[in-house]
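Taking the form predicted alone, here's one chain by itself in structure tokens.
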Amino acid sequence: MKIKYYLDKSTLFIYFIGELDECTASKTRDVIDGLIKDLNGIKKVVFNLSELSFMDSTGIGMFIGRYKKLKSLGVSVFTQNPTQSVEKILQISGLYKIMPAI
């Protein structure tokens, strides 16, 4: 799993490319929570799922507890261009409720 990120004015792109599994959540956690730490002014969050290869239920719950972290700090997260087996995980598991598509 790779992460590539961007800030434009007060929006924080993350990338994903690869897999986010058990092997890989961990770190993935690790590194999403040292962005949202080390820059300030944040007001929108938007994963980029475009390739994102492969997610199952760890993934899931990645992208819960960044989403709870992200909500108390008064953050707004959206996913966007999942690849069509991640946009099904999305779906089934109701993550579009919380982190909507753009």
Given for the second form:
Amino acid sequence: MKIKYYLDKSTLFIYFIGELDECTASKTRDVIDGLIKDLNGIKKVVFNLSELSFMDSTGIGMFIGRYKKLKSLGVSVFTQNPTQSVEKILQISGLYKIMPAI
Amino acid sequence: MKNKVKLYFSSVSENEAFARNTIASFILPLNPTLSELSDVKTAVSEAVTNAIVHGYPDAVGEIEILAEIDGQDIHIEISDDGVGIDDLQKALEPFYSTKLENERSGMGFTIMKTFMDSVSVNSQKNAGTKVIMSKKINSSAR
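Can you return the structure of this protein in the form predicted together with the partner chain rather than the form predicted alone?
Expanding to the full complex; the earlier chain stays at the top.
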């Protein structure tokens, strides 16, 4: 799993490239938490999932954890361009309700 | 066509991708849609994750997958010889997890049941767990 990001004004875009499962989730979590540790002036975080080729329920837990953290900091969270298989997981898990697609 | 494959591997998370991709390759001759293929991959990944995380919480054990093709039907059995499930009824409920503090979503069995046509679970305390799943590939067309 690779993570890329860029900042556009007050929005932080985070790109997930690879597969999110039990094997990759904890390292991914640490990288994201490092990125969002210091959110000076950031109001919005967008998870771009266009290159996330696989995700299972371990990924759901990882996303819910990051969502809770960001919400407590007053940052809104969105998802963008999920692959077909990941989109299905987002719908079933209810993640779309807390991290809407933009 | 009838065909089968059996895999044994250690309960380490590095083997999750190996397991789901191997089963996906095995069912390719059935000409599944991309959606069917990812359904099976995800369901296998969930059962294997359960075996690694919950079946063998403190040690590395062995996981066995038996996959069979019968016509357009696939049957997959994923077994471990781990600690078993304390309360199976609860484990099958959405959002229930014994490890919620580790950011576990508790959605594993819900995803398996959603993505496969049938899922059943046998578990015995300190003897292990077996998940049996099946799915018809491309039942409407061809």
